[in-house]
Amino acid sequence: MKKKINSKIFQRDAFIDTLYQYAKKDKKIILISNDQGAIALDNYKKKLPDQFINAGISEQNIVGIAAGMQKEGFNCFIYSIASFIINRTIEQIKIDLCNSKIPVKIFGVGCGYSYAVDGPTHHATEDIGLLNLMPGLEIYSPSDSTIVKNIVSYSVKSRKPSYVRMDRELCEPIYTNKKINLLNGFTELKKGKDCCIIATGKIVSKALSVTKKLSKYKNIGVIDLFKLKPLNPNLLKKLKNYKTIFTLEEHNEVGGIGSILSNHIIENNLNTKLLKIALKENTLLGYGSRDLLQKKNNIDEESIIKIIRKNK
């Protein structure tokens, strides 16, 4: 049975069969693994063999051939676990793709604790910040399928690096009655008084949530950011508006959207409070399942209800 467009399906396969209708016009489109599996992934290939390289276990190796590919005409699109295509490549990142202004997209799929159970070699805990460090590199974190749909449709087109990083689990459909503004960064998902919770990825329907519980208390706003770098200057006047924000998030305290955006309110001299909801450093590295690390990092929902009532 064919899924449609705004079905509850995993945004890795949203990602593989999005750029399979492009790539079946277009040849230049390469997609670039190492030793992953999908059934998504296996029609590409099947169909598509001469548009696919299996390169192994060799992430740097990727990023290198990726890189030339692209200075050769081609239009290069990299899928790998992303604690494995982040970590172990960041001065190709940096000098290959940064450095040399060549736009690969790197689509990494379990950011967070998507792979909880396979513990920190398996974690993506970090990535924001390790990326949001690279010069001219775009980054995005798309809370369901429908954004990652769009996003692969822009970057076809795009001339400059990307990194996504994708869910590996089933994301709440949120956009299939809304309309996303790729290019905007962002979506005011419910307007607010008291407070706002900004939050990325997968964790923006868990705010939803929390702000459903919260209505008898306080009017909460939720903002979902799934464009993290270059960040909309516009989402600063949404700030405004707001006493107090939560930032909500999968990541390290360290260089998550909490950091981005308490950078962005300092140097614009708003008068906003600001609270970080993230993954502390003592509690960061772990086994069990992704609702355990979620409680142990007090980003579960009960945990964040706590939070946001005790600083109202």
Given for the second form:
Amino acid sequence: MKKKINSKIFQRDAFIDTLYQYAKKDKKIILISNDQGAIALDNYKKKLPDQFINAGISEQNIVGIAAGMQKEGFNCFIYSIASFIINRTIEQIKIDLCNSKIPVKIFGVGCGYSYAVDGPTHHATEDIGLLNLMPGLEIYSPSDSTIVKNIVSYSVKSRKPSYVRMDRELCEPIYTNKKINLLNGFTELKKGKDCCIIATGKIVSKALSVTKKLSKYKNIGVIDLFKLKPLNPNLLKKLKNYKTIFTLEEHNEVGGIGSILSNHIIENNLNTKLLKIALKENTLLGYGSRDLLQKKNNIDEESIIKIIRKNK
Amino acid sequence: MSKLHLKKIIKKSFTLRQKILNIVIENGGHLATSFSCLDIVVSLYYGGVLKFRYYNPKWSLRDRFILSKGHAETLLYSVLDDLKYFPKSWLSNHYRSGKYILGGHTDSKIPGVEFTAGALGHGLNLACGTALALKRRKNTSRVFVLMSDGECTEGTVWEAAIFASKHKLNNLIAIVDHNKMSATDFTKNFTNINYLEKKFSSFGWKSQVIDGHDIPSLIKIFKKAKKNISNKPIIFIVNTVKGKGLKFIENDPTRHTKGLDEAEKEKAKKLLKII
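Switching conditions: you have the form predicted on its own, so give me the form predicted together with its partner chain.
And the full complex, kicking off with our chain again.
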């Protein structure tokens, strides 16, 4: 990939722009959407009209169509609002993709509270939990646009079905001058002593800023966990280095990375203490600005700092 | 097609009924629904409608047959066994005998099965994707999909119906096994899927109501459908009798899952001349 993707672009545009670079050389790449827009999509649609299908608002149909085409030799990428394409199609993902090992790639935009004021219909705060139950499906949760580009390059060749949860808002660039080892599934952005935040998605940048603010008080590590399924077993070795782990995510505390990692800690008899900073059930299904919703769930910067200071 | 050949196909339909009954008696399975669409499947596979190669199930020029009503697994597996798609031992190791090679619904891991089915309302969408891909690849194979009428209460069926006509999938031939029954009751008692032919034609399909147990006519109609010169997908609403061939279970809505008791097993064997 020669074209440089500006890191200050939306994840969805990084996805479509990168896919476009591959699609113009490979007629088998097909982008299917449920009447979803994006700035980069206008260019893709104009230049490659035969490789784009707007299948209308019919998510279950779209997964079926993509599975059918993929089986007949096409390479299908689905683009939709995350909440719709996941919550509505669990059976299609389980049977049409996972059971038959058909490697369709789903790129969902609007993870967590990205669509804040649009409310619970648009919030994707349970997608990791739901999809972690799907055998053979890979899950990615990129923290910036550069990593999205890497995921697309990998997905074009991958023979596994996958889901990528993209943020709707601009993400702080994290990997502009940093190497990404996609297969590793995580990056230790900052080494710490005794204590580490493992975060996923846009909120990784908040983890970095929190650790800066707490630097005088404590040396806290930061790990960006961007491949959630399958989890790299080497992550366990990192966990062992720390006495306390804080998981940070804009996802229901049930089923998110906190849940996933606490399972690993128990299964492997680690002494590491884990504290989940995530969305609580009683605060879900509401409306509000993203800042407000984050505050309500104690995942805003101030609250995170408080939690960490309290639980050193 | 010669009269002799037709006679052989009709005889095949009878011997497959016997085979299915034997399997169901031995291992369980969906008897009534298999008998309902047996003549349709026999016409497709033995009447020279489908192009296929049992020794190369993934042959790219095969016509794709997608069984959306995955609960007719005993029927499809009996046909695939008869056509040598997999070793003879597989069928006798059927799902309830403990070896789990063949299960209670069709699975894509079995040679000759295009997609896993069992959850309804998936087949037509998968068939649309398959048909669109074949058209784009300029592959002239046809896509047949066999659905149940109860399945037409799934919303996904209508999502696919809209998609297929918009994309002019004239290489797609859908077949509805219209036995007027669902899992627990006559469909008319709980839903309105009357006039399916009108519903589909209003969605931009070519639709036709036909008899599901007249094998010579089914073969003729399916062969003609493969030469579809319109730009519309085709659907056949096929009038069938659930349990066809065993008078005492025919048109009985309780027979979708209910097995045969010992006396009924003997009675059924007698009716199908199994000694």
